[in-house]
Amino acid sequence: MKGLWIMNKTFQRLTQNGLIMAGALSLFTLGMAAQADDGDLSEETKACLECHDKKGLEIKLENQETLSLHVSTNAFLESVHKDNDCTDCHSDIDETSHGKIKTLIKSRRENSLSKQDVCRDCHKKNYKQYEDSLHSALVKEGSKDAPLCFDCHDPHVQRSVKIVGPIAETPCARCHEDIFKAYSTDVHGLERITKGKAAPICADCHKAHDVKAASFGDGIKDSCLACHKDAVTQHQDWLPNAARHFAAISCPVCHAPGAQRRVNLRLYDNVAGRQVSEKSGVPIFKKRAEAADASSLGLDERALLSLLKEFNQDEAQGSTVLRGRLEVRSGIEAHQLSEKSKAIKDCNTCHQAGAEPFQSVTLTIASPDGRPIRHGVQKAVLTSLTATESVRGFYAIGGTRIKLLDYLLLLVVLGAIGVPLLHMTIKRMFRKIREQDEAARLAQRAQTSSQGLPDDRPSADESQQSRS
């Protein structure tokens, strides 16, 4: 026994010392492998990070914001730019001033704006799409909260895109607040924490850089089938017309049950395929609607159809036509999509008198970077007769409740259908009759032929003088 207790101690012994070893093997070899990749730093950029790399460090701005110039060592090892030198963005400084002649910096906004072209040398193709966005659209016209490259991306820290972080890291969340609380407890937002890169996150619908404004075209909706490919076909196996519920209906509609709805007249040029949007420079939607709705109730069907007009004589082709979509009435209601078996599958949802989605109507045109430009319309607009003219681009039998046009669209369909059976019926009543008319006029010619009678039928020359 005591032979025995002394090698059970002795192996004790053994492990603790294998396991110590281990341990201090580990750390030289990451100390090794953080030393060689301190190593892959030029000479230059280490000579930065000696003086950056202090927590703290940071400067006091013109109007007393402040800078922190800290650069952590560690974290821009691991950033995508690990590879590039201090001084590829950073060629204005000069070596022997550097740190000793205090820079003159505005704000942390003017600092962003002036590294901006930092970011175009590299970034080209990302660039020119950020240029072409609202984003961009929004810093051209003074905006001070309009996201620059710095705001979204740290460039010292800045790790792939491909790494998936904490959805609470996502760069738009800073500024759409509200929007991206909402993402986080719906469908898309628990599944992106529980599967990570498989869910979509922001970019994935509204693009990284190229952003457009949610409301214009289709854009939104052609996200969604691009994931969900075979929508279409599975709601064609319960919902009639489906391809039609899908042009004129927005995802969240259905997808986010909870959410107030409204109709959208947008303003659609039928020839060029796209909603009409205002000319740079020449705002004239808000004072023809504003002229046309002088009371400030809303347009009534007159006003609209009179708007309309206008709109078309500005297009020698007057292709310029109301198309109705039915869509969530804020951002946030449209980031609160549920699990698709929660969806609205009701029909009397909409299709009902009185229905909650047609009490509340607007007109929209795009403006020059695709933001709505709305003015408020009357919702008896919707069950008006004369008002058809307007909304014909949005019109479905029984989906606007115009009781007086189902009715005429009813006897239409009726009579397309009622008078080819009439037709037919008649003409089975009256073939016997025809058939034995037919029958004594053959019987009186050959009892007539048998008599050597002359035929009661005209000549061909008495037939030409009757003609003539």
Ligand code: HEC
Second form
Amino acid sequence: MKGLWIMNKTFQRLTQNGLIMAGALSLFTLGMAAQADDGDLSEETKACLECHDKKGLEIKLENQETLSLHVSTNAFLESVHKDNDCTDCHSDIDETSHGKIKTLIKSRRENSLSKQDVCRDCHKKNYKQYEDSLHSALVKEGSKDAPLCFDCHDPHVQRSVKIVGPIAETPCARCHEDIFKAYSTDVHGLERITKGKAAPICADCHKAHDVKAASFGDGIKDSCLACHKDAVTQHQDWLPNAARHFAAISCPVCHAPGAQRRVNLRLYDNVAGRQVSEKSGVPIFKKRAEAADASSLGLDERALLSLLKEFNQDEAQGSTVLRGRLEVRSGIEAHQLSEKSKAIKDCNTCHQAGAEPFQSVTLTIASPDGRPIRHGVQKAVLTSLTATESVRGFYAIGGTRIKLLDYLLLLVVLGAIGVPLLHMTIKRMFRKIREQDEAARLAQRAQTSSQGLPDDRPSADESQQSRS
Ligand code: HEC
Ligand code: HEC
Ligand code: HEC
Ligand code: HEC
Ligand code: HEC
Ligand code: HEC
Ligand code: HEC
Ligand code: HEC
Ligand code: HEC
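Now show the form predicted in complex with this ligand, given that the preceding structure was the form predicted on its own.
In what comes next, the whole complex appears, and the chain from above leads the way.
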């Protein structure tokens, strides 16, 4: 305030001479700007910056990496933390010895790990979300590549996240480069570049802090539907039971038309209602799958069944089933979404013997960090009758289900030919299906009564599926 008063006095005196005025005014405003901003910092923080705002200030660490100690005053003044003192976060600085004694730091990563807790004090919610994430699980497992808070936010320069910068500035791009490249030319990437925030970037589909494995759970699908609120009804116009298709097919399967597809059979705990996961430090899935697949050609039907039996003997007896899902084969392909006119609409892409998506099959379990661990399965498993009938709750997309769907499809096609003919066809077709069902039920009853198991309810998984 005092400075301002003196300047004002000087200003009045100078205005007596019109010629000096213009130059003085600009000097005056410049001085004000620098002074006002700097003045926002506490004396203590200014003192820190005296030494630390020196370009090239750095130290060598024990592992020979260099650690920069430079903090730019201007960037700090622009940052969200400008109202904080350095010591709010660096509370362990000892004034008497600081800068004189060499600090022992093993490596940059070690240093970052030891400082991560600082963020918790003021950002409890984000910290908690992060701790539940796949990234954090990877860090706990000892990964040196998974992100800590500072990998995505430099506390000295972080600006408000509401500022929408160029897409390349998303922190995710640095570590997921291939996916970023694919995204930047797909329908959302291009929309984001031209129109900004309305179109999603990484964190809008995956969440920023609570990142989970992409192929498990409904997290991503829910994100899509949160923006595309009418998607179910829009698809329902031409796609029967769209909600069921959405549950069994990942959106990029139809919306990344150039992608290769596959069936993912997921080990699923039907009682707990979630993906089966490996326990930490007990990698039984890999061991069992390799033992069952001695030839390494992929699990055949027998091997798959015996593997399933083993999982069902562990605990929660009989609750482990397989759930089928169609997905694209690589993470890159999941980010090559096109405009709607290119999306797959032809039912035959899937509902036809030998359809492309059913030519590749994998079996997955969740690793302790949540990412899928895969093992190959022979595609014949999908069409093998025994596999679908002899395991309770085995739920695969291919095989006999596909045959039934072919009938349903035929109905759709015949719908165009005419009502009377259609009517007869339906009658005949349903009689045939009914007869087949009846025969199957009789056979099953004969079998179960001989085993003394009075149970011909639909399997738990089937009934759960049909509720959805
Ligand atoms: C007189 C100059 C000077 C001042 C003032 C100063 N520092 Fe430093 N600081 C240094 C030097 C030199 C080092 C490197 C010491 C070494 O070799 O480890 C350093 C290291 C650091 C480090 C990294 C090592 C560690 O202890 O974690 C941090 C963080 C740091 N300073 C923060 C601060 C903060 C915050 C303030 C203000 C409270 C401050 N400094 C004030 C000179 C200074
Ligand atoms: C919001 C918290 C926060 C504020 C405010 C803050 N820092 Fe930091 N600073 C950190 C964290 C966390 C790291 C470690 C980052 C990493 O490991 O990548 C760090 C790193 C540093 C380093 C590098 C040495 C090291 O240990 O990594 C220096 C030097 C430093 N800060 C100085 C300052 C100065 C000077 C100020 C005030 C102008 C300041 N910091 C304000 C959180 C903060
Ligand atoms: C993998 C990158 C990544 C990591 C790790 C990360 N963040 Fe974020 N963070 C982001 C992104 C991206 C946004 C912007 C989110 C958005 O626009 O929805 C964000 C937003 C924020 C926000 C402001 C928005 C809000 O939700 O309130 C805070 C505060 C924040 N992060 C703190 C943290 C803290 C603390 C940590 C460590 C526990 C952390 N972040 C770890 C990427 C990350
Ligand atoms: C002493 C308290 C304090 C600490 C410790 C702290 N922050 Fe902040 N942080 C703030 C304040 C205050 C804001 C500004 C809040 C706002 O704009 O809503 C902020 C804002 C942020 C934002 C942007 C929020 C937005 O809405 O744009 C991010 C990101 C962020 N901090 C990350 C971190 C990270 C990472 C750490 C750990 C290195 C950290 N903060 C430590 C106080 C703190
Ligand atoms: C429009 C929503 C959306 C956006 C935006 C998006 N993703 Fe994805 N992401 C997905 C979908 C969908 C999948 C595949 C999930 C599945 O298997 O069903 C996926 C999968 C992934 C995977 C797992 C890949 C693998 O190998 O299994 C990673 C990693 C990933 N995304 C990172 C990113 C990054 C980084 C960005 C930003 C450059 C990004 N995503 C942007 C929707 C999105
Ligand atoms: C510092 C590096 C780093 C940053 C930054 C980073 N990630 Fe990751 N991320 C990893 C690593 C390492 C993995 C585990 C290896 C893998 O699956 O690629 C991973 C895994 C993932 C996965 C799970 C892949 C799967 O198998 O399903 C998703 C999804 C993901 N990241 C999304 C994001 C998003 C979204 C952001 C930005 C908000 C981001 N990542 C930022 C390093 C990073
Ligand atoms: C069986 C293939 C298939 C699946 C699965 C699928 N879509 Fe579509 N989608 C299409 C086709 C084909 C169109 C174009 C329809 C038209 O133009 O008549 C479309 C159109 C759209 C549109 C544009 C709607 C409009 O009319 O403007 C959006 C948005 C969309 N889909 C989102 C999604 C989301 C989100 C998912 C996953 C939950 C998904 N789709 C799953 C095939 C599919
Ligand atoms: C943050 C909101 C948001 C999220 C999340 C989101 N989208 Fe979009 N999407 C948009 C916007 C905005 C556009 C471009 C405008 C439009 O066509 O609606 C778009 C366009 C599309 C289009 C092209 C539509 C056309 O008319 O050609 C498809 C297909 C699509 N999104 C599918 C998806 C899928 C699949 C997901 C999830 C994996 C998803 N979207 C997630 C906002 C979102
Ligand atoms: C990308 C592959 C794909 C495409 C394209 C596709 N479907 Fe499907 N469809 C499936 C899968 C997988 C299921 C099994 C879903 C389940 O049982 O959970 C299914 C199930 C069905 C069902 C049974 C739904 C129920 O209620 O059980 C009908 C009927 C059907 N599809 C008709 C169609 C028609 C008609 C089209 C074209 C307009 C079509 N589908 C396009 C993959 C596809």
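Remember, it's a predicted structure, so these values are computed and weren't measured experimentally. Residue numbers count along the first chain shown, from 1. In this text, the rigid core denotes the largest set of C-alpha atoms whose superposition between the two forms falls within 1.5 Å.
Annotation for residue 307: C-alpha shift of 2 angstroms or more between these two forms, rigid core superposed. For residue 130, the Cα coordinates differ by under 2 angstroms between these two forms after the core has been superposed. Remark: with the core as the superposition reference, the CA shift of residue 113 between these two forms stays below 2 Å.
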